[in-house]
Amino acid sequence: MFLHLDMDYFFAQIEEKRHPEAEGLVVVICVFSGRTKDSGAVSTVNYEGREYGIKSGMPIINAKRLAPVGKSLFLPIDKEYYGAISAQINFLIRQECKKVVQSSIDEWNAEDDLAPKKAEVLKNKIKKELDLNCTIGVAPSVLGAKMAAALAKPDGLKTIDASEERKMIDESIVEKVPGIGPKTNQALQSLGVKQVKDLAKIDPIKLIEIFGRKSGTHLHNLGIGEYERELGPEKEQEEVSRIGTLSHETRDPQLILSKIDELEKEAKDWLMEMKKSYKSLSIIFITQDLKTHTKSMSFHNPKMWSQDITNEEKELVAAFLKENPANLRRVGIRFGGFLDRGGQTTLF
């Protein structure tokens, strides 16, 4: 069985944590262009945006005219922290499925055999350690999964057998689909084809002379029921990273060390398991203000999950704390640039 886990809007929830006032609000986060106060695009949006008809991909000028005056936060992105917070959904995830699959930043597909239970297990996790709704879907395979998971958004956990996961696709929209862009569903809509079951109607000669041999295929095995039930590769892992609250808001360098130390360990504890060699180290800074600072280091000579990098954590710290006056919130720990070890586990 597999299972899709989703984040629910993710960018956006993540912020209503950081920013308890924006309990009920609208929460809007946007990729601002810096031309003007307003120009630039709508990353995602909470439900209560939603509702308004603020969506992805809209300039921020229109959603600002469609948000409730008084009620909206308008934020711009941290894909840095962002980032983090995925890498630690990555981590529980992997801790409990067998084999996993991060398609998106907000997104993983697993398969494993006790996966509706791994799927209860996730939402709890997900919410106990770091405070964060999830949607689940679970079938028989991996487009069944993220079709179910869209049905039971948000906050939902929906599992099907073989034949509800049958007729769910048959009897869906074509351009619900996922894979199925705007092109492609207007192209079938000029077959008469409008929902799944539809393409079984259509010669699969002639779809993949419209669509060409793998997509013709792959619609032709939609309308008949064959669907993908392989995981697909995976994009290597690029960097691994954590990121905690502190025990209050601080500018000591011992408390920030102490917080540090502890991401560290279960950083390594990952370099380890995976045999990863790393080049850079950065440390993460969340101010009182919530903004998210960067302070790295890049090594000559890769440096092993066993070697000790207090120097180099202090050093960072150090250089962020003469920079910076604020207090800070959080803290954070990223490795880069691996390098696999092979078989070896020591240090010669």
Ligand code: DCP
Contents of the next structure:
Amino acid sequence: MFLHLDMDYFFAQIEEKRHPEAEGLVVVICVFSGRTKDSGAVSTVNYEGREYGIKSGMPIINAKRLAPVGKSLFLPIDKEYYGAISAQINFLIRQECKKVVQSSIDEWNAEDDLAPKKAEVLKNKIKKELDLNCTIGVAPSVLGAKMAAALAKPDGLKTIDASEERKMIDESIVEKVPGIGPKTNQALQSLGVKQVKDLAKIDPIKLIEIFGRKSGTHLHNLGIGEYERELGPEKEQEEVSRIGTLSHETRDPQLILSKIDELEKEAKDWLMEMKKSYKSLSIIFITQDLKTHTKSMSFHNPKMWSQDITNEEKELVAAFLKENPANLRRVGIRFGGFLDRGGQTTLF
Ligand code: DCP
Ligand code: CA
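And the form predicted together with ligand DCP, for comparison with the form predicted alone?
Once more the chain from above appears, this time first in line as the rest of the complex follows.
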């Protein structure tokens, strides 16, 4: 079985947690271009805002016109912070499921014989550890899991068997199938294809003529109920990070370094398994106002894992504490610039 996990209104949900005063308000995450005060586009919006017609990609000015006056919060995007949360979720999923592929900042596919049970465990863990809601679909194919999740949004969990999956996909309009864009949809409409099951009525040769061998075959297979049963390749991971909450707000270097040590041990297990050495190191500092700060260092020669906190890590922490007077709520570590050691550990 496959599971598809998608975080609900991801960036906006994270900001709701950061701003308790946002409760009940429309929360709009904005990518300000800086040209004028309001120029730029909406990244995402919470469900309250969607009720007013506010959408991802919309100009901020339009969103401001639609949003209820005095009941809205427009916030600048903070990708660094969302990326850190995404890394935490990634870690939880990989702890739970054997085969995992991350498909975007807030979506994952996984294959696991115990997927229905794992889905429940993951949903609870993400809620307990990060206080965030997600939606998970579980089905015999990757596509079925994704479409089940789309139907279960928000805060849902939907498990379907092979016959339910076939019915759901067969009866879906083609436009709603992930991977079928507006152009393909238009071409299909002119062939009289409305629902997925209509695809089975079209001669596969004709589908291949119109859409090419790969897409034509894919569309034909969809129509006859043959869905992808493989996860597909995982993009080469460019960085690995772990982030954690300190036991209390502090700027005591000993406490901060011991948390970093703990996080690092978890990240290292994972990296050692992948036989990587790294060329860049960052420490992420989240202050009590939940602002994110990063201090980084890169190395000319790749670094190997060391048992203990390194001098570089101590330096980064000291540098941050020197320039920022705030207490820290969370800290994180990030490794990047990986080189494959190819198992030849002795060379390093
Ligand atoms: N995103 C963006 N610009 C877009 C679409 C998305 O910046 N045009 C960002 C903001 C989203 C995140 O990517 O929070 C995840 O995208 P989703 O499409 O999964 O949207 P949401 O998670 O916001 O909402 P949903 O609950 O519908 O999944
Ligand atoms: Ca999402």
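Definition used throughout: the rigid core is the maximal C-alpha set that superposes within 1.5 Å between two forms. Residue numbers count along the first chain shown, from 1. Note that the structure is a prediction, hence the values are computed from the model and not measured.
When the rigid core is held fixed, the Cα atom of Gln288 travels 2 angstroms or more between these two forms.
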